[in-house]
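The data below hold one chain only, encoded as structure tokens and taken in the form predicted on its own.
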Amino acid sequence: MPVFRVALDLPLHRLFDYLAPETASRDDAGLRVRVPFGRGERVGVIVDVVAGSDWPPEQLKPAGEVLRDLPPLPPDFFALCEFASAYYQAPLGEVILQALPAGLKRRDSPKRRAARPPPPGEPPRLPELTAEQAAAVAAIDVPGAFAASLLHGVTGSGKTEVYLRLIERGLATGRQTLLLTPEINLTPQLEARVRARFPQCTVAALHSELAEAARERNWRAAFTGEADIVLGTRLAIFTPLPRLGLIVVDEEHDPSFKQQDGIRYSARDLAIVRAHQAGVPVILGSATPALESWANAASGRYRLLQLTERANRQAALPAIRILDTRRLPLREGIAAPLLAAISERLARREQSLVFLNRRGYAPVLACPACGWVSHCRRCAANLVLHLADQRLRCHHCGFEQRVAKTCPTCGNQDIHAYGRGTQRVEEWLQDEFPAARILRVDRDAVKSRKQWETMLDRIHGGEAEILVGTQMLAKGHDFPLLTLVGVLGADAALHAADWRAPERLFAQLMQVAGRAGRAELKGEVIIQTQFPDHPLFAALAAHDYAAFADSQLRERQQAGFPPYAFQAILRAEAPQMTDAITFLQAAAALPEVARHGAVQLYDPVPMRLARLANLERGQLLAESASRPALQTFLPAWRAAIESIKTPAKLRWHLEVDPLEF
């Protein structure tokens, strides 16, 4: 008798056996399916139709509904998510299945419209290439047999006009193009200018702030072959595309990329695989690669394409300037050359950018009588201060209260702010400047995509004057009136805890500067700092991200960091730290950690933030030079970690290649 083997959304390591019809076929296979499991119903993913079980007859329950409505998942499909599951040690079913768009998971799919047709009109005048991006195009074939390459370009080189050239040369031979970024704000402006450049194609967007039924309707166009190019977030790496002949990863560095819940994948990893797996040719494209990638290319991995020039021959890079706040008094944090660069903005009818990666009002609001702090009641952080519509918010658990007018212990009434956040510095900025027009640009003020647009066209309709924005306005966006980028606050990134730091503050400062003079207007970038010496200002000043990247690069050699070593978390949450350290330290002492001999396990300890929504955090690191071996070691030991006896609210899961400490 046939059998369904069936995957389904669940967080387990193994799929389910069920009856098949007598006319089941391998042609089944990679067809939804309904069945029913404990005393409901579930969809899932028929992974293969096969002769017998293990499991006895009696014991397999008879599968309901194949559902036909679409062909079935193709075997590619299949490979991504089974190397996916293998890789990142999560369970198959939970992958295939996350992939899928909620509509198709649900018993009762409701029908949907169809995809909308390319509006008319008329390809636009295509711009001159330099002689830079001419060599880039050139390099890479489209369609091709499968290679990947780094194109390393400074802010404003035209990257994406290389992008655009390669996907045209995609369309004119049939194929597919499977377009990455980071998130979903810069979706609209890439998003825009890929539809204005290729008005006859079907583009299909997919992010997790569509609609429902708009997701499914675009994932059913990218299946199906109907959409022409595929522009979506980290998810869309898993979108079938039967006609797939390039992806590109625009701003490969992001950490956006990595998923840090749930199934903890990759999207610019598992694209280099999709690649390979496809025989297509890959592009990661960034003006501050991510360290990996720069290793990679160095060692010939990937085929280095550089674009050292602006696109625009009248733009030049910003000039840097690095002010020495130890010696310059600040009001509201804010140095008077900043002030007076900003009074010339105006002036002269420019636009000014005031960066500072912090929204709320105040990262803290505290009691100068008895000591008392805004502390979140759930996890171990402050709670931030939101003056304009006073409540105190906690921006790791989304806890929040009123903001108090007396001290909660002492009842002094004299509690103070202490820090500074946009909103001060927006509400600071504009006594200071009373006639100009100020915008804040961060989450507070934007919280969906419509907004988002809004705020977009009001900034490139020259309706704002000086922006104070967070890492929204860090990347991929091009402001012809914007003159001057001001950094506050960057100093708390170069000694942190995370040796991650210094490689993610270089690439925000890096980005944000290059907001600045895209156009023919010149641009300048003030960044304050207390530490003017440090070789990370000297490396922006002189826009050399490869000097940055190789110091950065001999330091992790030195330590044995990635890339020079492999690693993976075991993550515990517990109501109590005692019960998390207690099964990680289990975790260490089981059998499988002696056999192993090439990965090291470091002592388990709490989590940077120790408590999060009220559960307390620890982790064990798992490290090794030899990625195979740290592989062959991860699924051993994962089995051996679910047999531990573990309390009832205890959770656990390992993460691999992680970038969060």
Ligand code: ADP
Second form
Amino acid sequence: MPVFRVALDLPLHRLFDYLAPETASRDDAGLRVRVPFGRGERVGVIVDVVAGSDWPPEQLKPAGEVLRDLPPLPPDFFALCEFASAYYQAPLGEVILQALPAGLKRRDSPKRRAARPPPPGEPPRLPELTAEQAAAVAAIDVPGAFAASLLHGVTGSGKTEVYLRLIERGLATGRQTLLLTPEINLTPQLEARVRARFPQCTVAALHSELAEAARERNWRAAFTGEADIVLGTRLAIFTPLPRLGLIVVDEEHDPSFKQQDGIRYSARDLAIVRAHQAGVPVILGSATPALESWANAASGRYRLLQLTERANRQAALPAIRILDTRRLPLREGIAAPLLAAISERLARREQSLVFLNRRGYAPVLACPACGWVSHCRRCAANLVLHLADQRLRCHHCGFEQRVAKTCPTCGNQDIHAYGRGTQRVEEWLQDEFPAARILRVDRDAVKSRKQWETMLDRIHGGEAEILVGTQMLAKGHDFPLLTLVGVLGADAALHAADWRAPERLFAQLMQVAGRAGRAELKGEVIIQTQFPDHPLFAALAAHDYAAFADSQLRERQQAGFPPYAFQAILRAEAPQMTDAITFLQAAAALPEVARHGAVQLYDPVPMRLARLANLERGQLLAESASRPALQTFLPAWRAAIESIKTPAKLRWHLEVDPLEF
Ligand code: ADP
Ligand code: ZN
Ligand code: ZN
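Form predicted on its own done, so how does the form predicted in complex with adenosine-5'-diphosphate (ADP) look?
Now the full complex is given, and it begins with the chain already shown.
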């Protein structure tokens, strides 16, 4: 009796056996199938067709209809899912099913629709490559065997042009390219550029903001080989591509390539694995590579390709000036030289950007009389004051309430907003420059892709003389009139407890600095800090990523941090912290831990945000100098943890290669 081994979207580390029809064959592997489960029915994926089951035949239920509207998912799709499942300790069924668009997981899948035919267009005119670009393009074989390259290029050095040339070569030989980008919504220009360059080709976008039907249509176009270029966010890494010839990961340092819930995979790291499995080249591109990637380039695992100059000769890199705020009087957090610089830009009809990575009006509201503070009642965090709509809002759990006029504890009418966010800076700059047109750009002002496109149009249309914005503005946009970037609030990240904070700060400041002076106008960046002698600023002022990265890597090596150690983190959440910690202690005391001496466990501790949405959260860090040792330990440990008896409301998960603690 043939048996289907079926992957189901369940948090269980096994496949499910069902009796297959007599006519079933190995060719059915990769097809979707309806199967009875519990009292209902589910759609799963046939991973294998075998002659018999380990289960007694009378316990097996017959499988339902095999869905044949799609060709079978190919072996390389399963190979990648199996790798991700094993590496990230995630159930194979969950990995496989999350990789499929929602429509394909429903019992009645919608009718197949063809992808839109490509619109006819003008053949674009190509810029002549710079010598560095030409060398990078020549160094990568498309089509070719597996090779990982790190394309390190300063902002505006023409990395995208390099990708486009390589995609073109792939197209000429009938290969598909998978182009991953952190957040398509923030970079509609990239999509527009790709479409404009290859008007004769089918470009399929895959990201979470697409409507379900569009996402399924694009996924199908990729899977059937109709799409030539797949442009997607991290979830696109799993898309089956029959003609795959090249993988590009743009802005490869961006933390959003790491999924932070469900299956906690890194799409960047999976891109390397996938390219290796498929035997195709992969390029990681960034102005500020992740230190992991930089270390891989230094050790020779990745080939390093550098673009040290801007592609547009006239667009010199901006001058970076550090303002020592210990010696300067501040008004509303802004020092006089920055205000003067903004005034100059206004007089010259150029644009300024004030960068502050904190939205809202003020991070906290408090009563000086009795000490009341606007805490979130569900989290170990403060409610942020949003004056624009008179709300106090938790940026962690979304809880919100009206702003009280008086102190809720003592009735004091004189409660204060402490610190500042983008709304407050906007308001104050408006008072200071009443005639200036100011646009605030943050997640409160821009909630959808449509709004973002409108905002970009307004900025490009010269509708704003001053922009006040968060990191939304930092990513790959060309604003030709923008010649000044002022940075506020950088110090918070400089001395954060998180040892990755300097890496993120440097990347962010490089990105935002890269916005200044993209065209003929020279740019200037002014950074306010109380720590002007910090080496991070010296490297930044010299536009010297390598100096910064090398010094960070030395520190990490001395401290034994990644990439010189490999980590996994076990997190638990429960209504009571004691339950979470007791569980973590039990996990640390398992015999599997003693059996794997090359893996070290730290003490269970509360997480930095110890309470989120009424749940207390603890964590336990496991670390090893050897990745294989950690990878051998994790499945044994995970299986043993699964047998720990836990209180009903306790939830736990394991994350491999965590970015946040
Ligand atoms: P990056 O991706 O490194 O930020 P882009 O590829 O977006 O850089 O290039 C920055 C700007 O320079 C763009 O306006 C692009 O059209 C232009 N550009 C890129 N390569 C060249 C080149 N070889 N000659 C002239 N302009 C170029
Ligand atoms: Zn009070
Ligand atoms: Zn909250």
